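One chain comes next, on its own, written as structure tokens: the form predicted on its own.
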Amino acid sequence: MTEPRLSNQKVDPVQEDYLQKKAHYQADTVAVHYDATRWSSPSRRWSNQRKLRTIAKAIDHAARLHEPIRTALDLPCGTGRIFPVLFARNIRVTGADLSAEMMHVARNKFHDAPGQKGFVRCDAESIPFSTDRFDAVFSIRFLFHLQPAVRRRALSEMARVSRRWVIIDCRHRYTMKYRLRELQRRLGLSSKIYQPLSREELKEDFRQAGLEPVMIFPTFPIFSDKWVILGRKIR
């Protein structure tokens, strides 16, 4: 049951809005339908096919520095959206997921992959892994739905289960896209969450972690807000 709002309380937005996502997420029919429904669209497909393309870009690079990725933890998994990519590059992947709905579709997709190491259910905030388990650490559509404290503690925890590597995505603000929504606040019309940063602030929360961005990767140069980020861990 939930607790009682006291009048007077004051409510995180964006806090609340991850909450209602992590709720939505663990709903048996929305992740059954959720591949379906996510990238219904020939835009939709278009773009996650981008994103997969740039997040293959940051493996490949980490590979061209003398250390490439062989074993990785994907949190959040999701449904195994990024898994594709990896088994391509013979990488052994563990899924982990707060929501085990969505993992149990990503189990029956790839059960018969010879790179899927298993599936294990947990919050970014405390990984039940040892230091440095990981090559690699891949966080992709998550980091920016948290508040910048809930963000730091989470890639620090990713920072810790990794050998070398953590690559993440987020919303950044040199973008025509974030200045339109930012008009758009401006005026009142949308109240939407939307949390972009700056380069000082992904070097700040990257600082905090132990890590130091190797490379930014656009997804789809000026128009889109989108960065995939290769990080690696601080020696």
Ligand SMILES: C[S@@+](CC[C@H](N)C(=O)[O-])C[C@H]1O[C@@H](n2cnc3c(N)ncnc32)[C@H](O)[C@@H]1O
The other form holds:
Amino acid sequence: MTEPRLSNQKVDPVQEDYLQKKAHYQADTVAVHYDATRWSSPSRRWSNQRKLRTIAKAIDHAARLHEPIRTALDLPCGTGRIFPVLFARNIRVTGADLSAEMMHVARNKFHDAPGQKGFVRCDAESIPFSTDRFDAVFSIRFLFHLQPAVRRRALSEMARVSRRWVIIDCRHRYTMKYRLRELQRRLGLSSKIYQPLSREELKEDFRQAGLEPVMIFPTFPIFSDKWVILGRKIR
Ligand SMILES: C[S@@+](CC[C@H](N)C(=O)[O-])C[C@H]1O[C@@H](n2cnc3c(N)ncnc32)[C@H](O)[C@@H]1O
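Form predicted on its own done, so how does the form predicted in complex with this ligand look?
Next comes the full complex, and the chain you just saw is listed first.
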């Protein structure tokens, strides 16, 4: 049950949206239908394929730098969207998510995959693994929903449990999409929560987490507002 709110209490809209999303994914019905609804149209499926290909490029880049990824934590793993890309590169994957329901769907889909090394229910703000536990932590379609302070806390946790790499996606400002959204917002046509980062903000997030961005991979240059970033832990 949600706490009653006092009328004069100010609620940060980003935080409120995040709390709603946390609760949303705990529902059985949401988890069971997630794949079918999330990737329902051809354009969504195409954008999913593009994202997966971009993540693959980041993994291959890490290998070219002679530090290949053999073990990974995928947080939040949801229904295991990126698992096939990781398994195809022989990465042993632990899935983690706040929602047992989403992980249940992932487990059913991938229980017999040799690279699947189990699931852990946890909050990204406090990850129950020791420091340097995995070669890499992947966090896709997650951090850009969080308030800056929460985002930096979660990213720091990811950096802590990774020995070397953190691979995330983010929304950025260097696209047509950003300009269009800004225009809509100024004209009062959209009140959607949208927190695209500048390069400086991204670097600052990484710096505070003890990471450096090694390479930025646009998912669809000019048009898409998503980057996949390969970040390396600063020793
Ligand atoms: C949009 S899905 C993304 C999942 C997956 N990475 C993907 O790309 O499909 C968001 C997931 O984040 C999980 N989640 C939300 N808040 C979380 C938190 N604080 N810690 C861990 N998982 C969280 C939800 O349960 C949900 O499964």
